[in-house]
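Given next, in structure tokens, is a single chain: the form predicted on its own.
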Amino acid sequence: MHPAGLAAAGTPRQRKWPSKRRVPVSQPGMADPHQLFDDTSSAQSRGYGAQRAPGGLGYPTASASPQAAFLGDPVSNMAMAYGSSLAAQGKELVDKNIDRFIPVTKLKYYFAVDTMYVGKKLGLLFFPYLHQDWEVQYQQDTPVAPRFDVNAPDLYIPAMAFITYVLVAGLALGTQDRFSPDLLGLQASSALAWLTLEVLAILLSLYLVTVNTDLTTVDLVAFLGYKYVGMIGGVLMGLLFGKIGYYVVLGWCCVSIFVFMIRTLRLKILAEAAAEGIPVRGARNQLRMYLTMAVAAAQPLLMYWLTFHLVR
């Protein structure tokens, strides 16, 4: 046989298979076959389902039924209207109860001040001898706000003066190594207690004397609270110049507050006689005059009583 034939017969012929080489198939939506990630911007065109929900979870939004939409809006509107009416009624009820016990609207009048009024009022408290017109101005039977009339009573100066007095008392006690929170609280409570007793005593006296006056309780608190201004001046001068400075300044402030109270309260307690210029005659008018003098004379005594132990 032919050697080639023997070789072909003895050795099996190897079958050649075509080589497998993967050809990247471009998917729809991919512009570049070598792109690593799919472009998901056209996911809707590839049929990923319904539109995404507004929440961003990708689930289809369930459309509300017409019955639910019809019942939802009227109920919510009714609830909002009912809640608003309840809130308005509650606010009106609270305002009525607050005004019954605490005259908030009236208190706003006593705090209607400005910087110019405060400066003029402090000058009037220290130098009442230079002031001539003490009449309170009215507008349609209503007194004008304090910032427009220096003769009108206010609560801003008494409140600030009381707080400052307590702070100055703490400073005086601290310079004498006698400061303690209990002693400072006793000083503040003592001043408030004396103020309360003054107001109650004056109201009782006005009731017994049967004086027809427009002097209210808040007016009394305002007028009686002006003495704290002189007390502050006396204590500060005592800290700076000792006993001599204390007695000089406090004596001046005591005389000033006496004159201030006489000229202010005589238009309130002796309204009829002072307005018409009639001399004070009769037993009832004499009692009114004595009451005015007593209230004015009590201010210097309390000013000294509440401050003499703070200066040593």
Second form
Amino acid sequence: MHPAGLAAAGTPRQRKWPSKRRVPVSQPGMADPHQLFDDTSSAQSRGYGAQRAPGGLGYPTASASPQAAFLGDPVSNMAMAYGSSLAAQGKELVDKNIDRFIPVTKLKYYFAVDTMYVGKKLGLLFFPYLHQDWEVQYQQDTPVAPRFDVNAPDLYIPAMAFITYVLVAGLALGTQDRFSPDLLGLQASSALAWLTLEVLAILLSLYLVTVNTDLTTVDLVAFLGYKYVGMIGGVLMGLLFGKIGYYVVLGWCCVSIFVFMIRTLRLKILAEAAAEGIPVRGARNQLRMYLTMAVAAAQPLLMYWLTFHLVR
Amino acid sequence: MAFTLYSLLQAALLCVNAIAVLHEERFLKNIGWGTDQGIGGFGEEPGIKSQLMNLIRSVRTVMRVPLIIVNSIAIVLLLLFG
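Shown: the form predicted on its own; wanted: the form predicted together with its partner chain:
Let's see the whole complex now, leading with the same chain.
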């Protein structure tokens, strides 16, 4: 194509932007391309037009050039600043909403553990019978971190115990020549599904009985996750000593976790009655007792259900 | 087959469907679970029944549109991989 034709074809495209922005000045220069370069009244439109012109002439490469010009433009800088401020606002909003649904700052509390605490808590899980004081300690309305209080719920032990349970299940299946990689995922999915179902059931019953409690969902996950410790013990003993070892250790752990759950949840679910210091005899309180018992009784059943197929 | 997360999701979807399908005038009113029945007075703690009615009403109100979407996704998934 002839260059002049290209220039002529390009001219209307060049004029579009400035004419939109500053109508009075660019109207008379519509026919004359030079008017564009002489116009110094606005730095924005001049810079834009000057850089735009070669793009219009070199027609085949026109697609790349306007973008470069666009990025160099002060207006686009402003737009970018505005956009990034918008993005920052959006990020803030998302952060706030994430914090509402998954309390990230609160999760830190559940992982504030040390070796002493983990040892004590594991001892408590296997032998809760002699422990006297089950009250979670508070310091100015906020619960004390698990580091300093053995009764506080933590997520470290449940998380590690869950992973260990999946691995031990894989080991047990491997010793029986039944292992395949997807079985690990199946075990994890199944255990997670039962955990979720349990949490949902407890939340629903807490709602139905209208319990005023400070038990959060994360607390529930923590307390329900302690049962994996006993399951690991049972399966490991099953691997070492066969069925008899499995049943003995799992039975012991079941009784222990039952006592542990009753003593812990009693303070949480029956908190009002405990605060009054007198045993309240009413239908509502009885319902709460049943709820505590049901939650505690579900633990041994699930412990057996999730491990019995691993031991031959 | 084992009870997995996906089957839990499906079961939850079916349960929510079952709640959402209860009809206010044709069914709930007839068994005394209508909106205007059994609401406790001010100050007294709501019983299990009123809590349950509240839950059913909330589910029916909130989940109507999401259920359509989730159900169609579940149907497509079942058709493809079921």
